[in-house]
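Only one chain is included here, represented as structure tokens and corresponding to the form predicted on its own.
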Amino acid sequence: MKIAIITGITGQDGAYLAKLLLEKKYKIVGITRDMSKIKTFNLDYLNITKDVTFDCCDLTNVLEIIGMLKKYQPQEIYNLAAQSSVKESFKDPLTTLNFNILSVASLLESIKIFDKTIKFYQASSSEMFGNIKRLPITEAFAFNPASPYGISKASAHWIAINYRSSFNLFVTSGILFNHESFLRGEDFIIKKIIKKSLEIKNGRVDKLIVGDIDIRRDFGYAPKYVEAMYLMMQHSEPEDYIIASGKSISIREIIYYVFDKFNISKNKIVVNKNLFRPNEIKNIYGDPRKAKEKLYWEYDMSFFNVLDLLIEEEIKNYD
């Protein structure tokens, strides 16, 4: 039986990845910094909490990581742990930069010291590219991050490449564009739009207050995107892959679609310029051809189809 360690296991991607790997007959070890504060809602929702072994580890401490590797002897590590909010990275850039960069360097250094055969997946991000004038984005594009989060992810990505090329480690990075599900955190825009629309429909709130709704993003479906993570780790050679739908859609289009579903008037939308991000990316979408051709990853979902799934699930779970 293969053993996989997943950092950030309680997040959206960690939960769906754990479910997938359990279906593949892996033993799963989920890492957290504090067992007393662990939130298992996502794992509970997928009915897999009982199948996961949890343990504590400071991912910026090499000695602790090596102890974890000795204890579990994993074949694969999926590193999904990060301060992942762009908004929060502007509020607290030092915490974002420190953890997102140092944790990756510490994990890879520990693998180099303990067992170079351990495969490592790094969760990179489309935010590394920033404002790009030529689209779609491919793996060959230069990084131009527009936020502390994007800077931290670009730094971590280059650390991963350096360890792969310098020490012959199996290190693969998934450059994932936005991907959504019912398990998405409350502070992410798609979740907010759908939940607030339900509350407007049910008379609990009167308005949807949002920032810039004319920005465009490449949105996909999270359960399908974690399949690409698994495929990267099974490939014969470690490489970096863009995982994206290949199209962008504006926040305005998404809000209008959801409002029409609930028969809500557009005058319930309130744009608050205080919610605009500094140095905002106006439009971004990726080219997933490499993943489709080399990994045989399959993805052809329209984001409107994804929205239908998310709306249905939110209604089912609405309290």
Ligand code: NAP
Given for the second form:
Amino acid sequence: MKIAIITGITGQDGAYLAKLLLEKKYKIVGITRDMSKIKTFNLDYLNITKDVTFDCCDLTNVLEIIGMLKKYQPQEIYNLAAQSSVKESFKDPLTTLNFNILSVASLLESIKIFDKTIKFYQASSSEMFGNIKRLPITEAFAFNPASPYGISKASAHWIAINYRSSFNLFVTSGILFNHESFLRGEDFIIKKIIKKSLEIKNGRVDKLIVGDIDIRRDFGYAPKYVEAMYLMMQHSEPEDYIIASGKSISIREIIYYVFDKFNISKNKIVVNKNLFRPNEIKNIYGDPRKAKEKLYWEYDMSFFNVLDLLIEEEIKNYD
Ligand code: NAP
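Next up, the form predicted in complex with this ligand in place of the form predicted on its own?
Below, the chain from earlier opens the complete complex, with every other chain and molecule after it.
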């Protein structure tokens, strides 16, 4: 039986990835920062909490990480733990930079010291590219991050590449564009639009208050994106892959689509300029051809189909 450690197990991707690896008969060790405060909502929702072994580890502490590697002897580590919000990274850049960079360096240093055969997946992000004029983005593009989050992920990405090339470790990075699901944190825009629309429909709130709705992003479906993580780790060579839908869509189009579904008037949209981000990325979309050709990763969902699924799930779970 293969043993995989998943850091960030309680997050959206951690939960879907754990479900996928359990289906593939892995033993899963889920790492959390604090056992007494572990948030099992996502794992409970997927009905897999009982199938995961939980442990606590400070991912910036090499001694603690080596202790964890000794205890579980994993073949694979999926590193998903991060302060993952761009908005939060502007509020608290130091925590974001400190954890998102140091954790990756500490994990890789520990693997180098303890067992160089352990495979490592790094959760990289499209936010590393920032504002880029030429689209779609491929793996060959230079980084130009526009937020502390993007900078932290770009630094972590280069650390991952450095351990792969300098020490011959199996380190693969998935450069994922935005991906959504029912389990997405409440602060993220797609979840917020769907949840608030449902509340407007049910008379619980009056307005949807949003920032810049003319920005465009490449959105996909999280349960399909975690499949790419698994495929990257099974490939014979560790490389970097863009995981994206290949198209961008504006926040305005998404709100209009959801509002039409719920039959809500567009005058319920309030644009608040205080919510505009400094240095906002206007438009971004990726080219997933490498992942499709080399990993046989299959993805052909339109984001409107994803929205239909998310709306249905939100209605089912609304109380
Ligand atoms: P998420 O739902 O925000 O989950 C983040 C996970 O990281 C949670 O389990 C959280 O644990 C953990 N974490 C945060 N800060 C930590 C700290 N200081 N110490 C230990 N653990 C910490 O994120 P996600 O959407 O699943 O994304 C997974 C990874 O992919 C992240 O690295 C994210 O940056 C990256 N990514 C996501 C997207 C996307 O669209 N979702 C796109 C590109 C890249 P707690 O439960 O304790 O808070």
